[in-house]
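Below, in C-alpha cells: the form predicted on its own, a single chain.
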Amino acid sequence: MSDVLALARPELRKLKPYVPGDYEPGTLRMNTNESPWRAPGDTTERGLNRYPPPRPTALNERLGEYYGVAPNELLVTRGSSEAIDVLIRGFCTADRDSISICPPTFDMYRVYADIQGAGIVRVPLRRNDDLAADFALDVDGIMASIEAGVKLIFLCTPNNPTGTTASAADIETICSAAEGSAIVVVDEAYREFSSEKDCRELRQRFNHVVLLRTLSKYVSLAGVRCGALIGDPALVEFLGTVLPPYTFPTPSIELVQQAMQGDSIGVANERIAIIRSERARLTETLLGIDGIDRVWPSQANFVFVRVKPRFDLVDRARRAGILVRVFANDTTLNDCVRISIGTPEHNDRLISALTQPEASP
C-alpha cells in the first residue's frame, strides 16, 4: 500500500497538535478552568460545566462496532459535513491543490473548498434516456481528474440529490486508477436506505480509501450532528490533529449512545422499513400525475423527480403547508424537486396536493 499521508499537506504532517487538560475519573479537575458548579437545570450524566472528552471514545468504540470497523478507523465529528470540511483542509493546500466532484451532487463539497481556497474539477455525471442508466459515473472523466492531480475525489452514493447509486465496479475502477495519487472519498450518507452493498469492502483493501456515514437519517438524530469519517488508521490519527479538540458536545455524546441501543436501532429499522415501502408508493403515484415528466429510482430516502413545463409542483406543495427542495445554485436542475420521503400521512397530504384540480381564476 502507499503512504496515504504523503498527500496530505506537508506543514500539517508538522503540526503538533493541542494538548488539553488530563482527565482522570474520580479526580478533582483543578486543570481546566471549568466552573466547579452545573447549569441550574442541568441533567447530563458527565455535568455541563466540564468539557466533554477531547475526543468521544465512547461513541468511536460504539461506531466503530456498528460499521464493523475497529475503533482507530473513525473519526466521530459534527455531521458527516464536518469530515468534508477537515479532509479538503487536511490535503488541499490553498490555490494549488484541487478536489473532483461529479454534480449534480451533494454541495457542500463544493462550499467546504471554496472556502480552503481549493480548486474544483467538475466531472458531471453521465445521462442516459434509461432511468437505470441515468445519472452514471464518467469514469473516463475521473480518471483525467486524477491525472490532472486531484487530491480528493468525492464519489456520493446514494447520491444527493438523485437518489441514485454508482456502480460497484466503477468505484473500484477509481479506486484503483487513484492509488497513490489521491483520496477517494465515498459518501455513504444515505446507506442504510439502500439495497445495494456498502464500501467497506473497498476501504479494507485500499488505504486512500474513505467512508463517511451519518446518523441524521438512520436514527433519527438530524439535530444532534454526528457523523463518522471511516479511514486507514493513519489517516484517522491525523486528521484528528487538525480537527479541535472539546468538537463534540456532553449532551449529544449520551443521545447518541442513547440511540444506538438495541431498542432504538430496532425502531430505527422499522422505520426505514417503511420509509422504503413508501419511496416505492410513492415513485409509482408520482409517475401517474400529468406533470411529472421522470422520476429517478431511488435508494435514498427521498425522490428526485423532474416536473413537466407550466406545473408549479413547488407551488402547489407550498398551498398545502410542505415545503420540497429545489436548487437555486444548479441551473441544470431547474425543472428538478426533491421530495423527502414523509410518514404515509405526509405523503397522501402531497399527493393530494398534486392530484387536486387547480381552482379557476
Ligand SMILES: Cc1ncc(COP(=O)(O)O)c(C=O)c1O
The other form holds:
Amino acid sequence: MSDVLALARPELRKLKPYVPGDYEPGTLRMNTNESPWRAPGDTTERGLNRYPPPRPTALNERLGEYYGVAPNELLVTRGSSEAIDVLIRGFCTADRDSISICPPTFDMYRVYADIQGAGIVRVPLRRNDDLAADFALDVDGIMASIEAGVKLIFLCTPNNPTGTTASAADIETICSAAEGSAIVVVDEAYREFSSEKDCRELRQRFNHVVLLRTLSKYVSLAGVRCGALIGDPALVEFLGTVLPPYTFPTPSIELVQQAMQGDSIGVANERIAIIRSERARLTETLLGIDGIDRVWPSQANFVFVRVKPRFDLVDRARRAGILVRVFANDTTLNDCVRISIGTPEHNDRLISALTQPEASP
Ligand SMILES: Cc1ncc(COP(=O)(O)O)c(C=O)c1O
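The structure above corresponds to the form predicted on its own; please provide the structure of the form predicted together with the named molecule.
First the chain shown before, then all remaining chains and molecules of the complex.
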C-alpha cells in the first residue's frame, strides 16, 4: 500500500484544525454563542437554534452501514459535488498540480479544478461505431496523464451524460498503474441504477482509490444535498480537516436518517425497478423514432440520444412543457440530448410529444 497522503498538499497536511465547542446532551450549552430559544415553527429534534454537530457522526454510521464500509472510511458531504471540491482542494496546489478527466463527462470536475487553479488534462472517451464499445476509457491516454504527474484521475461510471459504464478491467488497470502516483476517484453517482458490479472491492484493495456516492438520485433526496466520499481512513481523516466543521445542516441530517430506514429504502428500491424498466421502454421507443439515430445503452436514470439535424426534439418537448438537457458549451455534443427518466406518465407525455405528426401550418 502506498502512502496516500504523500500526494496531498504538503501545507494542508500541517493544517491546524479548528476546535469546535463541546456538545453534550443534557448539559447547558453556553459555549457557542447560539440563541437559547428555538425559532417559531422549529420541529427538528436537535433544535435549529443549535449548531449541527461539527461532523454528522450518527449519519456517518448509518451511511457506512448502507455502503458496507466502516464509519471512518466515509466522509459525509453536501452532495457528492462537495466531495469533488474537497478532493481537488486537498490534493492540488494552484498553478502546479492537475487532474485528468474523460470528456464528455460531468462538468463539475472542470469547474472545481478551475476554481482551485488546478490544471486539467483531458483524455476524451474513445468513440466507436459499435454502440457497446462507444465512449470507452482511453486507458493509454490516462496512463500518459499519470506519467505527466496528474494528482487526481476522475472516472465516472455510469458516466454523465452518456449513461455508459467503464469496463471493470480498464478501471482496475488504471488503479494499478496509478498506485503511488495519483488518486483514482470513481464517481458512482448513478450506481444504484446499474446492474454492473460496483468498485468497492478495488477500494478495499487500494488505498489510493476513492468512491463518490450520492443520495440525490437514488433515495429522491437531491434537495437535501447528501453525498459520501468513501476512501482509506487516513485520506478521509485528512479531507475531514479540509472540510470546515458544521457544514452539514441539522434538517438534512434528520431527513436523511428518516430516509435511510427500512420503509423508505424499500420504496426507493421499488422506484429503481420502475426507472430501469422505463429506461428500457424509453430506449426502445426512441430508437423507433425516425429523427433519432442513436440511443446509447444506459445504466443510469437517464438516456443519451443523438438527434438527426431535421428533427426538432428539444422544441417538441418544450412545446409539451418538458425540458431536456442540451450541451450548448460542448461542440462535440451539439446534436445530443440527455433525457432523465420520469414516471411512466411523464415518459408517455414525452413519447407523445415526439411521435405526434407536426401540425400543418
Ligand atoms: C456524475 C455526477 N457526479 C456527481 C454529481 C453531483 O451530485 P450531488 O452533488 O447532487 O450529489 C452529479 C450530479 O448530477 C453527477 O452527475
